[in-house]
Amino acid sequence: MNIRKILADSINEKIENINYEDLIVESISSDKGDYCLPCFSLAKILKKNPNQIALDLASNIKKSDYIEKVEVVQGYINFFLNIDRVSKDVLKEIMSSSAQTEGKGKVVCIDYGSPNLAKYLHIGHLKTLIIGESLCRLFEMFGYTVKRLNFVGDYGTPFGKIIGGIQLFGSMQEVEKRGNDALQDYYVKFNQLEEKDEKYSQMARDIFKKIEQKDEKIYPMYKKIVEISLSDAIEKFKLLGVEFDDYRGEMYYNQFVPQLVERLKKLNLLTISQGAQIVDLSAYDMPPALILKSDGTTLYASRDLSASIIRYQNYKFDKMIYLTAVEQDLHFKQWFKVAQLMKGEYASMLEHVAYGRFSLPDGKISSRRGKQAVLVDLIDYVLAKAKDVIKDRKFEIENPIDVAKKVSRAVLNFSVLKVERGKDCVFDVEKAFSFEGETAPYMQYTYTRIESIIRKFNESFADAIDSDCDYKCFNIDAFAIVKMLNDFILDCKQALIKRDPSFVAKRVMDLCKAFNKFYTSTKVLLGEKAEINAKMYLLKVLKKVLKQGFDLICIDCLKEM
C-alpha cells in the first residue's frame, strides 16, 4: 500500500515539477502524526513563507478514508492516518500478496566468494560470501533468475610452490591425509627456502609451466590438489548457508585468452609496452590494462575479459555483478572500458559492487594455523560460543546442536550486514552474542516469541479471521508495526537499487525492536474476541515477513531457543 502517493493525491493545490510523494516522511514522533511534508522546500519557489505555504496547502486537502485529520505545525503539514482503515487494508494485502514479478524472465550472474583455493578461507571472504549471497536472494525475490558463480583462483606459481613443496618434503598420500593444513605447510616451507635463495622461484614457475602444458606427472597432482581444496571451501561455504551454481576458474578461463587476444588485434586495441601487450586507456584517465606478460602469460584483466565472454555465451545475463573488496575498483574499471571498446553487446550489463573491510579485535581468537585467524578459526570459534550461550539457558531446548549452528551462522551473517556495504566493520565476538541489542540472537529469540504467542493463541482460538478483527484497539505501538510492515517492500527495493542489503537488516531489525515495544505495553490475548483476533493477526502477518527478512539476509529462524 502506498500510503504517500495517497496522502500526495489528497492535496487538491498541485504546484508545477513538483511531486508531493517524494517530499512526504514519517513523523519523528506520534504526537507530530504518522507522516508529514515539510514546506521549506516550496518557499523558494513559491516565495512565501514555509508556514503559510503548509496552511494553504492543508485547507484544501480532500477528505479520505485514510487520513483521521491534518495540523499545520511551524512549516510542516502533520498527517494523523485512520488507524482502523489502514491496519486493515495493509496487512490484508501483505497476507495475500503474490511473488513479485519485476524480474520475470531476467538473468542476474552474481560473482562473489572467489577463494585461492590449496589456501586457508581468510576473514575477509565471510563479507563477500555474504553480501553476495544475500543480493542472490534479493534478485530472486523480485522474479530473477540467480546464477551464483565462483570465480576460483586456481591458476598461478602458487600451485608450482605447493608441488615443489610436496617433492622436497611430503608426498600426495600425506595431501589426501590432511587436506589443506598439508597443502599449507608445504606452502609455507617452500616460501622459506624461496627467501633464502632464489633458485625456488624459477622451481616454481618450472612447475606451474609443466601445469599449463598438462604435464602427465605434475597436471594429476594439479588437479587433485585442486578437488582437496574446492572440496574443502565448498564444505565452508555451507557452514555459511552459501551453495554456488557454478565454480569454474581461472584455469578454465585462460583457455579462450588467445581468442580475446586475436578479436583484439582485429579490432587495433592492443599495443606493445617494454614487451607486454596492453590496451592503452590514457584517454579515459586510467593506467594500461594489461593483457599478456612479455612472456606471453596471462593476467587478471584477461582472463576477466574472456570469462565474461564465455559467461554471456552460457547465461546471457542482462546483468553480471562482480562482488570484491574496494581495493579492486580501478581493475574492474579497466577491463570494463576494454570490453567497452571491444564494443560486446553485454558490456554495458557489468557491474562493480565493493564492498569495505571486514576485520576482527585483535587478539580475540587465536589460530591454530598460523599467525592470523582464518574463516574457519571463526567458524569454531562462534560455533562453541553459541555452544555455551545455549547450554546456559534455562530450560530445555530439543535440538541444542542445530539451535547453537544456526545461532553462530546468524551472528556471523549478521555480523556483516548489519553495516552498511561500503564501510569497514570489525566484529565483537561477545556483544555479538547478546540477548539485548542490534545483535542476531536478540532477532531470533523475537520470532520465537512470536512462535510462543501464536502457538497459544491457537491452543485457546480460532485462528484470526480478516473480517472479524477489529483494529480499533491497535495502539501506537501496534500502528508503528503495521507502518513498518508496510515498507518492507520498498526498503527491498531500495536495498536491491543500492546493492545493499543492509537496508534489510535494518528493516528486520526495526521490526523486532517494534514487536517488542509493542509486547510490554500490550495484553496480546486479553479483551474482546475481534480486537485478539486483531492483535493475532497482525502478529501472523509480522511472522510472514520476518520469516521472509531473515531469509534474505541468511538468517534461519528458530522454533526454540
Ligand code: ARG
Contents of the next structure:
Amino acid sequence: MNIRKILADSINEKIENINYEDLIVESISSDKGDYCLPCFSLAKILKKNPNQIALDLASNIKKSDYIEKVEVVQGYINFFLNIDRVSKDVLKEIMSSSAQTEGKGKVVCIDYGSPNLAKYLHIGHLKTLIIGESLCRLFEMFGYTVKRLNFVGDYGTPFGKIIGGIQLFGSMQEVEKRGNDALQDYYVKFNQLEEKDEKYSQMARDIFKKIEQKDEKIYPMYKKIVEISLSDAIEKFKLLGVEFDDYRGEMYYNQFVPQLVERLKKLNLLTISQGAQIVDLSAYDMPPALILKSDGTTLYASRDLSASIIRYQNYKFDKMIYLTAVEQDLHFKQWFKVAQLMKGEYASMLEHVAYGRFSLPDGKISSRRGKQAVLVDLIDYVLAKAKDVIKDRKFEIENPIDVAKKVSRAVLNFSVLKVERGKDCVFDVEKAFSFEGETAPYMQYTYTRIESIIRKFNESFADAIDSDCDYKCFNIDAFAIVKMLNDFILDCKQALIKRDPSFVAKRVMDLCKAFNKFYTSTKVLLGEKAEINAKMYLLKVLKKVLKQGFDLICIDCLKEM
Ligand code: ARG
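Switch over from the form predicted on its own to the form predicted in complex with the ligand, please.
First the chain shown before, then all remaining chains and molecules of the complex.
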C-alpha cells in the first residue's frame, strides 16, 4: 500500500511541479503523527511562511478512511493514520501478494566472486561473494532472470611461476596430494628466487608462453593446476552458500582477443605505442587502454572486453554487472569506454559496482599464509566460535552442528551486508556474536521466537485467523511493525536501484528490533479472541517478510537456537 501517495492525494490544493509524495516522510515520534509533510521547501515557491502554508493545505484535506486526524505544528502537517484500517489493508495485501514482475523477460548477468586461481581466497573475497549473491537474489525477487558468472583468473605468468616451482622443487604428485597448499608454496618459493635473480622472471614467462602454445608437457600440468584450484574454490563458495552458472574465465575468453583486435583495427581505434597496441583515451582524460603487449600477449582489459562481447552473444543480457573492489575502477572505466567507441549495442548495459575494504582488527586471525588473512581461516574461526556459543545455550539443540554452521554463515554474511556497499568495514568477531547487539544471532533468535509463538498459538487456536481480526487493539509498537512491513518492498527496491543490499539488511534488523519492543510491551496471547487473532496475524505476516528478508541477505532461518 502506498501510504505516502494516499496522504499526498488527500491534499486538495495542488502546487505546480510539486509532488507531495516526494516530500512526505515518517514522523520522528508518535506524538507528531505517523507521517508528516514539512512545508519549508515550499516557502520559497509560495513566498509565504511554512506554518501558514501548512495551515492552508491542511484546511482542505479530503476525508479518507486511512487518515485519523491531521495536525499542523511549526511548519509541518502531521498525519495520524487510522491504525485499524491501515493495519487491516497492509497485512492483507502483504499476505496475499504475489511475485514481483518488473524484471520479467530481462536477463541480468552478474560477474562476482572471481578469484585468481592457484592462490588462496582471502577475506576480501567475502565481500564480492556475499554482496554479489545478495544482488542476484534481489534481481530474482523482482522477476529478472539472473546469470551468476565467475570470471576466474586462470591466466598469466603466476601460472608460469607455479609450474617453474614444481619443476625446481616439487612434483605434480605433491600438487595432487596437497592441492592449493602446494600450489601456494611453490608460488611463494619461486617468488623468493625471482627476487634474488632476474633469470627466474624469464623462466616464468617462457613457461607461460608454453602454456599459451599448448605445449604437450606443460599445458596438461597447467590444466591440472586450474582444475584442482577451481574445485577448491568451488568448495569454499559452497561453504558460503554461493554457486555459479558459468566459470569460464580469462583463459577461455583470451582465445577471442584476435577477433577483437581485428575489429578494433577496422574501426581505426588501435594505435601503436612503444610496440604495444593501445586505444588512446586521452580525449576522455584517461590513460590508454592496453590491448596487446609488444610481445603480442593479451592483457586483463583485452580479455574482459572480449569476454563482454562473447557473453553478450551467449546471454543477450539487458544488464551486465561487474562487482569488484573499488581499486579496479579505472580498469572498468577504460574498457567500457572502448566498448562504447566500438559502438557495441550492449556497451550501455555494462556497469561496474565497487565495494569498500573488508578487514579484521589487528592480530585477530594470524595471516600465517601470506599478507592477507585467508578466507577459510576466517570461516573456520567463526564456525568454532559459533559452536562454542551454541554449547553455552541452556537447552538441548537437536542438530547443533547444523545450527552452528548456519549461525556462523549468518555472522559472516551479515557483517558484510550491514555496511553500506562502498564503505570500508572492520569485522569484529566478538561483537558479531552477541545476542544483544545488532547481530545476526540476535536476528536468527528473534525469528525462532516468532516461530515458536505462532506454533504455540496454532496449538491452542486451530481456526483460521485472517478473517475475524480486531486491529483496534494495536498499540504504537504493533503499528510500527505494520508500517515497516509496508515499506519493506520499497527498501528492496532501493537496494536494487542502488545495488546495495545494506538497505535490506538494515530493514530486517529494524523489524527484529521492532518485534522485540512489541513483544515486551504487549501480551500477545491476552485479550478477546479477535484481538489475539489480529496480533497473530501480524506475527504471521512478519514471519513471511522476515523469511524473505533473511533469504535476500543470505541468512538461514532456524527452527531453534
Ligand atoms: N580476478 C580478478 C581479481 O581477483 C577479479 C575479476 C573481476 N571480474 C572481471 N570480469 N574483471 O582481481
